[in-house]
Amino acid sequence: MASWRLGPAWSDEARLAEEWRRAEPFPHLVFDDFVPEDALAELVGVVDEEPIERYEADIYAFEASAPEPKTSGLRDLRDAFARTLAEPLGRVTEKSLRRADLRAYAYRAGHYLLPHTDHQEDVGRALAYAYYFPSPEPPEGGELELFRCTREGGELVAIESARLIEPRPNRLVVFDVSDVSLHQVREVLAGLRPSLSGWFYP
């Protein structure tokens, strides 16, 4: 089965914790070369076996797998991801993490996800993540955009773009889930933007 890896960056969790706390506009971390090169083809093969369908609503248009994986390969990949990351990410972010979900996504030309937060009362999402794997048609656009939110008296009064994160192959992005972790996936202009995304839960 395709494997996940904690690279050299994880040898200094204190530094990662500091990066997490200082990240703007809200806590997040970016890891490149997350899966060993010799395991990438196997990972892509596992994802290719999972059926996907089109999803479209007011704020999004993309293709994705079902919330619960249909194939044993993707279920195993999800469980291995949680086993590898939950404990170290919990130490770095000071959150109690036990499990993760995982879906495969395909953003093609014209697909997007408009600004939103993943925070929902009583759902329990603690961290969000996106892992970008190699595309047969490298995408144009499709950046993950993070926004800075200004609140006064409990009301949102201003929003500004603060960071663009390119969907580079073999890159993992992890970010905090809160009522101010506003983000979007910019429209894909051409090509294919494949990813595995989901949330960690207590």
Given for the second form:
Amino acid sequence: MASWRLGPAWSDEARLAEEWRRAEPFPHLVFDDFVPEDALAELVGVVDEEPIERYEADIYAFEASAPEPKTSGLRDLRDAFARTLAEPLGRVTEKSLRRADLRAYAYRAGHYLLPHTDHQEDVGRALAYAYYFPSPEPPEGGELELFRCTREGGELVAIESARLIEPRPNRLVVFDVSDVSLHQVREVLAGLRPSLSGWFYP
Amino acid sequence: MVLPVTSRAAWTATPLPAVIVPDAVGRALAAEVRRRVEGAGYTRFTRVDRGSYDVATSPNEAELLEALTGVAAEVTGRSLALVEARVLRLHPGDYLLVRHDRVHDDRPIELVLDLSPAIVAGAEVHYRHRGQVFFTVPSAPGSLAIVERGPTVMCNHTYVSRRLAGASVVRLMVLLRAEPRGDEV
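Given the form predicted alone above, I would also like to look at the protein as it appears in the form predicted in complex with its partner chain.
All chains and molecules follow, beginning with the one already shown.
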């Protein structure tokens, strides 16, 4: 079964916690070379077995697996991801994390996810994450864009682009979910942007 | 403006009335209106959690608006009066989300006049009933869409791909309400 292992960056949780708190425009962490090279092929093999279909709404167009994985391989991958990361991430972010969901995504040319926060009352999303795995056709575009939201008297009065995170292969991005965690996946202009993505919950 | 006889029939044939009148305005008039609106100036809307587009409110196009109101009255069989009009311009990367729309509980009529200089692939207006798209306004320069905005109807303008460098979508959006009959106060 494909597994997740924490790299050397996790040996200093105090430093990660500091990075998390200081990150702009809202707390986030970026881990490169997240999965050991020798485990990548197995991980990609598991994802390749999962059926995906097209999803489209006013805010997005992409291909993705169903919210609940159809194959035992992806379910195991999701459960192992949560088992491996929930505790250390909880310590770093000072959030109580127990489980995670996970879907496989394929953003092809013309696919996008427009600005949104992920925050929904009563859903309980604590952290969002995206893991980019190697693409047979490296994407042009498809960056994760984080926005800075300025509020005055509870009202959102200004929004500006604050950070672009490239979807580099074997990169994990974890970010906070709140009413100001505005972000988008910029349109993929060419190629394929494969990823695993979801949320951690208490 | 010649109104196809099918428009009136199509309007009455569905519980969610919506029709498209093709070739409602010619290229020359559309270009003239675009030039005048451009001259008066657009304002950029930048609340990207709701939309990203240029807008010109209250365009000074009385004659055109009167003609469009007449077409809508003929199609819907109602006596209609202008409530508001605005011109939206979308470039690659632009969109208007459903959450930027508003609910209308008095069933006004909305018009979408496509003033774009050329067809823009995938640039559509989607009208939704309880979240599901029931009517698509395609990119068709010169066409006029007429839609009843019931309380369950919401609308979004689809994302314009950044791959379409130089594309420009220009839409005159008009809201009309039924005029009270003479015996109403």
